[in-house]
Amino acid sequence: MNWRNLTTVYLKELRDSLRDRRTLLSTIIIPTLVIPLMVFGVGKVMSKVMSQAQGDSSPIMIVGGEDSPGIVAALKAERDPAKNRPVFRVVPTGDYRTAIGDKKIRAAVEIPTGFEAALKTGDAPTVTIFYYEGEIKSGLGQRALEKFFTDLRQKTAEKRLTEHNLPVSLLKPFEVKRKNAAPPEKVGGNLVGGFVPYLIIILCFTGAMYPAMDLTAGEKERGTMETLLCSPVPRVDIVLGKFLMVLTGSVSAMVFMLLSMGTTAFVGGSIMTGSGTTLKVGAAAAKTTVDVMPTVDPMGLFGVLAMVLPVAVLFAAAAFTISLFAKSYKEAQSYLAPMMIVVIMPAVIGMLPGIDLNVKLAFVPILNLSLVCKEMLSGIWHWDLIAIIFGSSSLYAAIALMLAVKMFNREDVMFRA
């Protein structure tokens, strides 16, 4: 191996990926402008669309109520004081069930025969609450009924206990109060460390499927591999080169998403701060304060870059290597496409909770990756997992490498036709 030819190589690779589109699209502009998208673009969308439905009064139907008046017009009167407007919008009695999956109402509720006056006399039966499980404005309306009703309740359990001259805190006779114990870098890192390395782990495979591509099956497609073989080089400083291109891209998506991610939680955090928002969580009787931008440990970040480097070996070889068997850019692509399937399923896995880091799924890669770097976010440092972790990586990655130089030098394969 020869460093002056494979730099050499390297660089000539890397001036002609500058000059492609794709290849800064995806290692540079996606990286870069995904977290801030995500964070102020999604986020304020999400944010606007929330306030508006609940903002919205409730349609809703009700569902026997004739001898209930009271019942019925204490619901039509309920109103929201903080926005000043009903709570419920009250529509005609019809098919409840069809309406509800039509998102025409957003719940039903059914009073049964007798409740107002089943009230009085202390054996009320039961109120069902009809609503579209999984969507997000009948939802609204189904916790909309269900806190009048709860309320109803506890005015009705007060009155009762007065007309017995006994004290009403017989109905709370002790507060429960929540408070956080875990340290902020956990808290935050639980909340972010998922999905931070899912992000990571997709970006550095689509930051080098791209020059992969253009690399291998891109130069065949436009008959400048030829010329390149024909070169006084070594085919082993020529693939090295290229691969360290592969490398580069793969690389840059993931230090570009890390240092759009730094900014975007360090400004976010300002504003948030500046502003003083915070976000109650609970109900009235256990009330806790939480940030809105999480806290990540500062040297998790570090963490994570390093653990993600014999990853970004891995895909670059591998995305190497599978191009090489395309004949044109296009085929390349269809051969490179399912692979995004294999790379995001273990990511995803690693997501879900009561997946936890040991021993065994340390030698798993992609997933123990992910699961590290959950691990690393939230100031939590297993040295030993982490050992073995890095080493597999490395293992894995090396093999990779190893399989694209001895493809690169297979001629059925260069020239496949």
Contents of the next structure:
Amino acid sequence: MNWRNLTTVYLKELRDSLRDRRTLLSTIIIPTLVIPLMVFGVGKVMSKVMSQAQGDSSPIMIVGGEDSPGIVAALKAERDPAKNRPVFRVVPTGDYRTAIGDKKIRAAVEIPTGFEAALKTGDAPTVTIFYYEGEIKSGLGQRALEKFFTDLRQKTAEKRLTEHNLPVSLLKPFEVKRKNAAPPEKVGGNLVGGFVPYLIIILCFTGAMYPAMDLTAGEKERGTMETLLCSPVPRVDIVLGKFLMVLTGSVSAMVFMLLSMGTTAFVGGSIMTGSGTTLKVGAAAAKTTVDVMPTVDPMGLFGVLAMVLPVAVLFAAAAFTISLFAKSYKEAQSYLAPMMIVVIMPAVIGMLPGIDLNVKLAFVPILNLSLVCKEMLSGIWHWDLIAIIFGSSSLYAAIALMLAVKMFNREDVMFRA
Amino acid sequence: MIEAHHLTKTFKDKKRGLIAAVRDVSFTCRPGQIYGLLGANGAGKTTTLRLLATLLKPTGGSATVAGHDVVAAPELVRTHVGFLAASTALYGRLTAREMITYFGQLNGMDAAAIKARLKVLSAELDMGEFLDRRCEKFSTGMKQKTSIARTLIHDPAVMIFDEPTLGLDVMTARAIVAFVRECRNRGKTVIYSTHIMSEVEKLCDVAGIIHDGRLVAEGTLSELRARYAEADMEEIFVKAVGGEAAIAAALKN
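Can you now output the form predicted together with the partner chain? The one shown was the form predicted on its own.
To see the whole picture, the full complex is given below, headed by that same chain.
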């Protein structure tokens, strides 16, 4: 290996790639924009849609209730004092199932015959709420109806106790309070520990994907690979120079995403707008952290960067080797696109609750990274497992790189007709 | 100097089994001489030249280029070779200057030497106007000039041309032919593959006719004319390969 050759090839590839729109898009622009877009774009839109849905009166249908005029009137008169508007907009009774399915009403409530009378006699009738499972607006209507009847149940119980000269506190013999006991950085780590490694893994791979295709299959297709092979530079120097560029693409995607995430957190003050949770990173967190405000341990972020490096090498070498086999850009795309699923699956599994890092999982590529990142961002450092993950990931990366060099020396691969 | 001794190259093909692209080919190409390798499509010209340029490894036989063995010292061979083919393209996103400088660096030249050589080549090939423009916007003529400068940046002793005029317009093809002749005049060893008979007549001192991977005839143009009792190069070629039926059969395979 000759460093002069390697640097020459690398610098040329870097210059070439910086002039390629597709590579710039996948390694700089998308990683930089993904977090602000999620926060200020999708987050804001979702927040606006939700608040609008919450601001509207829920259209509902009342089924039955002819002999319970008081309850029907109360439903119609129920107001939201904060928003100064009726909670429900009662529509004329009809085929409620179709209306819910067609999203014409959010929910329907079936008031059984003799409901009001039963409340007076002390019987326990059943009110049924119909709604569209999984539909957000229907869920809002259903919860509002449920709240109305829960409050009614409470009032009825209190009234009965008062009639029997019994204290209302009988209904609440004790209070239950909940309070966060985890340190803010662990809360923050748990919140972002799921999706940050997932995003990093995906961006690391897409960051490697486009330069890899362009520098191998793309060059074969354009006829520049043969030109390059005519030079006296040993094949291994060409492979390593090109590979370094692919790795640069992968690492830069990750770095730009992390920088963008930090900037977004500082500038926006919140990366989870709409969910009511605030996340602060770094110095800002130290100054303004309160008991319940989640933060991210800066050491955890450095740990993530260090652990991602061997995986980035693995991705770069794998994408390079696979693309090298293809004889055109299009063919390389058709090979690498399914690889995304192979990469995403372990990252998704790592996001699931209940899956914790252990010795066996420390050897599973990608999944181990996802799990260890989650831990490090929460301030948990299992050094023995971290060593296994770093070692195994480096080993896999070295194998993939050796395979890339081997492929580059194969005539049937380089001159596939 | 190029010396090929019983050069053989076979490929494995999933459908067709073992394919011999070059079979037992031997020839010598001397400095100050243009050796024309004449053959139909698929005859084995490109494979032979790729073996000499060390892009491929021979499965049998041997060859030396500029005194270096193609198997034992491929990097040294490439240091002394300039390879120009229809399939060797330019980096579209680089300018002509960047492209040529890159290949100067790959050939181990320092910045001062590259600059001086580039100045000479740019003047000789009249490239001043487009030297700092990106190759992707070039006309065919500009591309060919840049490719020529790329092959000559390290002033190699051996020039290998694989159908360099393929698909070019008349004027560009004429410029290439003139450039090849110039290489010979400067004492370089030149090997030139083509299936265009007129180019052989115009350029080559010695011609080797390759058919189905075998070198079936070789000699100066006058020797070949005398041997086959034909004046026209096309007729000589047809007779040398065994008639039109043989060409048709080879093309089928």
